[in-house]
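One chain follows as C-alpha cells, the form predicted on its own.
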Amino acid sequence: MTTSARSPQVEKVDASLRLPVLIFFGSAALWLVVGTFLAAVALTKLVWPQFLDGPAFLTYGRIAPAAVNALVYGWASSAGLGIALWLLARLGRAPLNYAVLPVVAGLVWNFGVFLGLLAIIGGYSRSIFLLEFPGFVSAILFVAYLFIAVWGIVLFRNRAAGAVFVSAWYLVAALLWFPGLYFTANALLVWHPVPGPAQAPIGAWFSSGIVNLWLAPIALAAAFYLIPQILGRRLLSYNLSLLGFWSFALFAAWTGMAQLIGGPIPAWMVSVGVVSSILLFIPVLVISINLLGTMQGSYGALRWSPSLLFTVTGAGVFLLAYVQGTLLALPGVAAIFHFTDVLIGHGALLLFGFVSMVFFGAIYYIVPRLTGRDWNGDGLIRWHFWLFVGALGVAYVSLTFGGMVQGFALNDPGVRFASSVGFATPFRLVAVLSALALLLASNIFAHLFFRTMLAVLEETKPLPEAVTV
C-alpha cells in the first residue's frame, strides 16, 4: 500500500466534487442492485416461465427491458458521469464551480430513469432497445444530461495550461456524442418517428453507439488514466493513444448495422456494418497493447491496489469483448448465432466484464480520494471481484455454449423450434444461477459504498492529508 500526499490545488479540485460525484456513485449502486435484481428474475423466467407469472407487470417482457436500460442508463451512465467529472477536474486541474446545477441535473437524471421503468413495468414502454422509455422520460434525461455534459465541458475548457492527456481525449468526446445519438434516435424513433423501413437502421445505430461511443469511451479514458497513475509510470505509447484513439472513432460509429444482417435494408448498410465491425479489431488492439503493455513488469501491483485489479482484469475483458464482437459480425457466424444466447451473453460480457470492471476500479480509487479515507472493509473488496468475475465468467460461458447449440438447431431442418428451446434451458439454469451471484456481489459493492459513506459522515476529525492508493 501507498500513501501520496495532495496538493492544495488537488485538495480544492476534490472538494468542489466530493458531493456531486458521490451523488453519482451512490445512485449508481443502488441502480447496480435493481438492474441485477431484475435481471434475475428475467433469466428466471426463462427457465421457469410459471415463475410470478399472474401480474402483467412481472412478464418476462417488462421485466428484461426494465432490467437493461436500470443497468445502463442507471448504473452505468450515472457511474460514467461522476467518473468523467472527476477525471476532467483532476486532469485539468480545475475545480468545479456552482456545483449545485451538477447535483440537482444528477438527481434529475436518476428521477427520469426512475420514471422510465415504471412506465415499462407499467406498460407504456417502447419497442425499441434502449429507447423503451416514453417520449416525456427521453426529455427529461437528455435536459439533465446536457446541464451535466455542459459543466464537463466547462472543466475541460478551464483546465490548466498544459498537454491534454488521452483520457481527456475520450472524454470529451463521449460527453458531445452521446447528446447527438441520443436526441437523433429520439428525435426520429420516439418523439417524430420515421417510416418503418428506416427504423431498424436507426435502432441499430442507437443501440451500438450507446455502447461504442458513450460508455467505452469513460471506461477507456478510466483505464489510461488509472493503470499509469497507480503504477507511477508513463504511457506505453503516446503514438499507440493518437493511433488508438482516432481509428476507434471513425470505426465504432457504424457497427450496429451489422445486427441488421439478412434485414430488410440496403445491402450496402449491411455491408458498412461488416466491414467496420472487422476493422474495429485495429483500433481494439492498438488500445490492449497500449494499456496492457504499461503493465509490463508490474503485474504484482495487482496484489495489493484493487483499484488496478479490477482496471486491468476489464481491459482484458475489453480485448476479448470486441474480437468476439468481430466474429459475430462475420456474416456466416451471424447466421447461426443471430438469434441465440450468444448475443445475449456477449451483452452481459461487454456491460460487466468491460464497462463495469473499470467502472468499479474507478470507483474504488476515486472515493478515497474525495472522503480523504480509506474503504471501510478492504476484505469484502476481494469478495466483491472475485464473486463478480466468478459469476460473470461462468454466465458467459454457459449462455455461449447454449446459444453455440441453439443456434445450431435452428439451423438444422430436421430439429424443431421448441427443441432448440429445449437445449438451451440446462445452460441457462446455469446463468440463472450465476445471476443470482452477480447479485449477491452487487449488493456487497453497494454496502462497502453506503458503509464507507455512513463512516466518513460519523467523523468529525478533519480531512487527512494522505489518502490510500
Given for the second form:
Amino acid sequence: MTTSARSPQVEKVDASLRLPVLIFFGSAALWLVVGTFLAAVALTKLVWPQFLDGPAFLTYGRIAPAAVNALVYGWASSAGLGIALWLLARLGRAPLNYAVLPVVAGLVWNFGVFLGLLAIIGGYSRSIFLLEFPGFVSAILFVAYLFIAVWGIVLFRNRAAGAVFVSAWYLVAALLWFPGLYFTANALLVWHPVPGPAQAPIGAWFSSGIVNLWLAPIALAAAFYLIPQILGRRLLSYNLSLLGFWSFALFAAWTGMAQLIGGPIPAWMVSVGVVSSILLFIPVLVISINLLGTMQGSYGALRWSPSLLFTVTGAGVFLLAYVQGTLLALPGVAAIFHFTDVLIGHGALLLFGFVSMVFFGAIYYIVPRLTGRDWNGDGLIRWHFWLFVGALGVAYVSLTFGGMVQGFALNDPGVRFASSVGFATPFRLVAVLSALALLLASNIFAHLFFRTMLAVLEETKPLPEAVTV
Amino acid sequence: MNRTPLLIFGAFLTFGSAWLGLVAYSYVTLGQLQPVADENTGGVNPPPLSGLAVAGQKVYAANGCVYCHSQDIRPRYLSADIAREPEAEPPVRRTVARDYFRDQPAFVGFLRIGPDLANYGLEKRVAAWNDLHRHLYDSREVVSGSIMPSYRYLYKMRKISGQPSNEAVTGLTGPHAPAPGFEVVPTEDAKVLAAYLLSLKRNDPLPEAPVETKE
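Could you switch over to the form predicted in complex with the partner chain, since the one displayed so far is the form predicted on its own?
Below is the entire complex, every chain and molecule, led by the chain shown above.
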C-alpha cells in the first residue's frame, strides 16, 4: 500500500515516536533471537541430555525458564509496548512529547530483563512460572513499565477528537491490566509470598493473564488496525467489535483455573475456569469473524503485503489457539493432556503463532513509516514468513501428537513412566529440528531489522514521500 | 459522546471481578489454612519440615526441578496418579491445598517430563540416601536412558586424604565416577536437596482429603 502525501501531522507524530519505538523493536528482535536460541537448547536437552550437560548455568531447569522469560518479557512485551505506543499515537494523531522518558524507561526495561535472565541462569530464581525474575528485578520492570504505559495513556488522552477506534480500547485495557497483573502477582508470590496453599491459583491466574490480558489484547489491537488499514476498507462491523471486546474482557481473566483440574484448589474455581474457557469461545468467534470477515474477498492482497500476510495468519492462529484452549479446558481432555507436551505446543502456538505473528506484521508495517525507508529485501521477508510458519507448524503438530501419546501413557497405570518419555522422544526430536528452523527465521527477522537500521543511520538524504509495505 | 470513562470503568470492573474472585478469595481462604491435629501421632498434618528440607526447597527452585516434575496427585476418577502408586502405605490420596502449607513456593508444577514427586519420600527414607545422590549425580548411570540432567555441580570430587569421608557417595559408575584415590561428596546444596526430596510425602490424613479406595 502506498501512503503517499502523508499529512504534516502524521509526519510529526511519526517523528516523535521514531526513537522510542525503534528501541523497543530493536531490543525485542534481539531478545527474540536469544529466547529462540535458549528454547532450542532446552528442547535439545530433552532428546539428548548429554548436550551441554554439567555446568550449573546450562542445566535444563535454568535454560528453559530463561528462554520463556526472554520471549515473554524481552521479545513480546517490548515489541508490544512499541506497537502500543505507535498505534495510540497514530490513532489519536497525537505526537509523543518528552520522548526521552519512554526511551530511558525502555532501556531500563531491557536492562531489567537482562538482569533477570542472568539471575535465572545464576540460580536465583524461585521457579514460579513467568515470575522467575528476583524481586528487585521485577520491581525495576514494574517501575520502567509505569513510565512507558503512562505515556501510552497520555497519548490516548491527547488524541484528536473523534470516535475511539476498537484498537484503542484493547490497548488502553491492556496497558491498565498489565500493572494490575504484574504488581499483584509479584506482591503475593515474590515480594511477600503468601502461604503455599494460596499460591497455585494465584500463579495460574497470573500466567494465563499474561497471555489473555496483556499480549493478546495488544496483538488484537494491531490486527484490528492493520487489516482494514492495509486493505483500505472499513472493519466488518462496529457492533461485533463492541461485543467481542467486552465479552473477551469479561471471560478471559477467569480461564486460568481450568488447567488446575483435580489440583489443589476448590472445585468451584476449576468449574469457573472451565465455564469461562467455554464461554470465551464466543468472543473468540466474534473477533475472528470480524477480523477475517474484513478480509473477505481480498485474500489476493496477501500477495503484495507481507504485513497483511503475517497479521492475517496471526489472526487465523488466534482462532485455532483459543479453540484449542477451550478444548483443553474440558475436564476429560484436561485430565489426560495436562502435564504433557500438548501444553508446550499450545504455548508455542499462542506465543509464536498468534502474538508474534501479528507483531511481525505490525513491525513490518510500522518501521517503514518511522524511518521512511522500505524494507529492501522483500524476498527475505517471505523467507521469514514461510520458514517461521512451516517450522512452527511442524513443531506444534509433533509436540501435540507426542504429548497426546505421552498423556495416554501417563494415564495408564500399567505403562511405566519411562515409556511416556520414550514415546515422546521422536516427536521432541522433530520439535528440536523445527526449533532450529524457527531460530533461523528469527535471525532473518533480526537481520532485516538491523540492516534497515544501519541503512537509515548511513542515509543523510531527507525522507522520501512514499512508503510502501 | 465520550466513552473513555466507560472504557476505563469496564476494564477495571472485568479485571477487578476476577481479581476478587480468584486472587483475593484464594488469599483469604486458602491463605488462612492451618495444619490440623493428628490424633494418631499427636502431631499436626502436614508435619513441620526439618530445617534441611526447608533449605532444600531453595535448591529445588534454583535448579528448576519444577519444570520437569509436578507435585500434584489428582483424584482417581480423573487420572491414574493414584493408581500409579499401588504399594504406597498408607495409600496415596489426591493432594489438596493444605498439603502445600509448608511449601515456599508451592511446587505444584505443570509438566511431567519427569515423574511426579509428591510422594517421593514415602517409604524411601534413610536407606535411599546414597541411591538418591547417585541418581542426582549422574542419572543415566542409575536409570539407563534417563533424560534427567545430571547435577554433578552439586557435588565435590576430591582426593581422599586419610580415611574416606563417611559422607562420600558410594557405588558411582560411569564416566564421572571418581578415580581411585578420589571421592565424591555432596555439597551443602546437595545434602539439603536430598533431605527435601526424602521429606516429600503428601498422604497424611486430612479432613478434606480422605483416602480413596479402589472402585
